[in-house]
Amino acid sequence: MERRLGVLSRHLGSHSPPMASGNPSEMLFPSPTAGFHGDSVFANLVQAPEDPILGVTVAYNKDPSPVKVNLGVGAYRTEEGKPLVLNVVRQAEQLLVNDRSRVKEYLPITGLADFNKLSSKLIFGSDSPAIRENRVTTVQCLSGTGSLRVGAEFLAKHYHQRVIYIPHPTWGNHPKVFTLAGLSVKTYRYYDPATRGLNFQGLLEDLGSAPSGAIVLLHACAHNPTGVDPTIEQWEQIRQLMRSKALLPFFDSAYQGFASGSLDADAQPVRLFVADGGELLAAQSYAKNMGLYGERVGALSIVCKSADVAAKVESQLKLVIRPMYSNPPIHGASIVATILKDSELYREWTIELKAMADRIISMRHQLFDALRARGTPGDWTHIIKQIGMFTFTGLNTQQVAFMTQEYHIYMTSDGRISMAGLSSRTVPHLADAIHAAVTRIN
């Protein structure tokens, strides 16, 4: 070990101090003060909020109540309220590791060329006539939001028009990515809180009226956060609609195969769309559906009018993507790849994720009959009618706070809860504290 330094130091070389003159008691080393003369440069700063989203968690990790429930949080946990790992995952993660050949050098600026082919065909069909005619433009990045991200800083400098419609109410951090990148938003109805279903008159009547060639985004499927999703006869009349004003579609894709358990029907809002011929983006992630949270694996693809056009947006999303993060990380993608590209993981993958999406319809069902038995005052049956990982319960801030105090169940304050965080055994404490709730605080 100590010859290996040796020869470790003498490659690297060693160098003295730089000194101010030949004389040892002149050189030159920072002063141990310098740079910290009074107060901080940064002292001004106030104190940021917590995230309302994730500073659910934060919360909730210093609660030391035994029961407390964190349902804020929109990660799937298993019946034993446990993080899941994907078995596919795990033997995809055991092929990398054992191929001596993978090195960890930089990917090209766009991604791992496999998973941006792999990634738009999921979403938009094998048999794609866009992807066949290479119209689509496929760039790896950072989970959903980041594939978000560089799409709207793409559309803010390249597109005529910088106006974006987002639905209302939708995921927190939309507003901020779309706002951040230059882009101004405004909204368009979605959600009708009376009937906790599509505000769909609402819908049309906003976008009808937005000015031509807006951006519009939509969610691909399992909206986020009320769990309220168009029919496809809807989506069919959306298209018409968005197609005969130029609305430019941006679908944000985070929960394919995770809202019905079949990939397929996740994505068919999304191909319709393709089906016209019509241009469009889609930002995907594989956090929910393959459990990659951390690994931050997303993608964005544009569909454009030709191969030409295509080959030009790519070259411009390289730039916007180059100063920002210069390229992307491999190991997820890696494993997002091996499973897409072999026949048998990828059989795999989709029964665990119908096993993932049974479970948390089981959830709505349980939680369901749980608040009939108690004779629970209102009408629940729009937390079985909707649909993906999160029900929008119409729970009101004081109801959410009183839960929270009474009962230590965790959830942000708009009454979306994460039904991927519910099991058998905390049904029942929520059913109470959602019972408790709407008989005592209006």
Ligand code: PGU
The other form holds:
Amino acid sequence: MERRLGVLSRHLGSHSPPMASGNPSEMLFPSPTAGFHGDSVFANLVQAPEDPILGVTVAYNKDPSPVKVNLGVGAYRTEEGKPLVLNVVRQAEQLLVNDRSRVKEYLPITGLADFNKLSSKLIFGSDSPAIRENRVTTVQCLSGTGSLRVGAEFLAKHYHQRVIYIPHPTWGNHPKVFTLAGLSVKTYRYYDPATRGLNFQGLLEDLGSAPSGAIVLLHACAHNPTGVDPTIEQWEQIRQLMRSKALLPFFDSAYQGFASGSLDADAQPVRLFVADGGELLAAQSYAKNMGLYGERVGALSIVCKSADVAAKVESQLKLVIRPMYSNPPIHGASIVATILKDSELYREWTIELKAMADRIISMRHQLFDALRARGTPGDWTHIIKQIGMFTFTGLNTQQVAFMTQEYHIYMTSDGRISMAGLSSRTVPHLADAIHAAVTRIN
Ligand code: PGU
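Now that you have shown the form predicted on its own, what about the form predicted together with this ligand?
Then the entire complex follows, led off by the chain already shown.
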């Protein structure tokens, strides 16, 4: 051993600082903590908390109770409480597997070309003038989160304003994504706890006093976590205000089809902004509306004033993407492209999507009726008024903790419940839990 270390130390000799003593092992391990005999070089790290949303599933998985219900993560479940792979997705996968001409080569940095074209048509409309005029650049990214991150990195590098306004409240990952990309995050008023509706006046005031050119994050539909969206007339006012102040819209579209059950209706706010000829960004996710959560399929589109600018923007997006993950994965995007380009598969998809949206709406009615039947104190009409995957119940942190402890119901601490995780079987249990929470805990 001594001899081998001696050989090694002579080998390293020319690159090493002069030895303090003649002992070769001292030279190899100059500090008592630097080598494998000492503590870990990461020993001083503190334990990070679990993610506020994904951590709910971690806690749920550890609970042995047979009555436990996970209403934390926004992921669709069937009436039987099982994750759902859409029939149309299974069909598309079968077609892909059977096609022997398909290979596993790298995709281009910007992803699958067909997927990009079809994704922009899905959100902007197949007759969108911006697409016809080649003013849109679309790049395949890692689901909604990846699309937001690529968009944010691009803006931090190339846009003159570094401030992004996000609604309060919003999806918990938004501030982290934007801050880490180098943008400075501010909030605008969005939700009024008193009415459990939109604080439209507050929104207009805050956007009205934002600096000219600021970026504004808008949930395209089915706002997370509140389930509260502006009406189309309110969207039009927001558009006028934003355009008059040259605020740059960045739409996050994670729930297209989940709000109303119609893909076109849910894209109306985005299309309103495209129709005026102005510029914007849009991040799309296929996690929820195609149930492709773990496949990580999404797209970032940037609508520009001219085809010339769009081409330059795309060239710069490639420089953002290449050092991050080089190019995106092929499988999920191929599933989406297969469905979107085949009129029959597309039609089947819209039917399955509507069925998911309808089941969620039915859960809203069942929960509302169950609370009314129990005479639970409070006005619970917001359960049926709010839209999309979530109900923002108004339950406070203590009430949520009580429901988890006593009833094994898992949800985010802000009182958000994923209606998609409920079923006719679990509604009575949830209603019992809510009733107990509001009557016993203030
Ligand atoms: N934007 C919004 C508004 C979202 O709600 C979500 C997912 C995303 C983007 C990102 O979705 P991708 O999976 O990256 O496409 N929010 C869900 C899922 C869990 C999570 O936090 O990622 C939620 O429960 O809020």
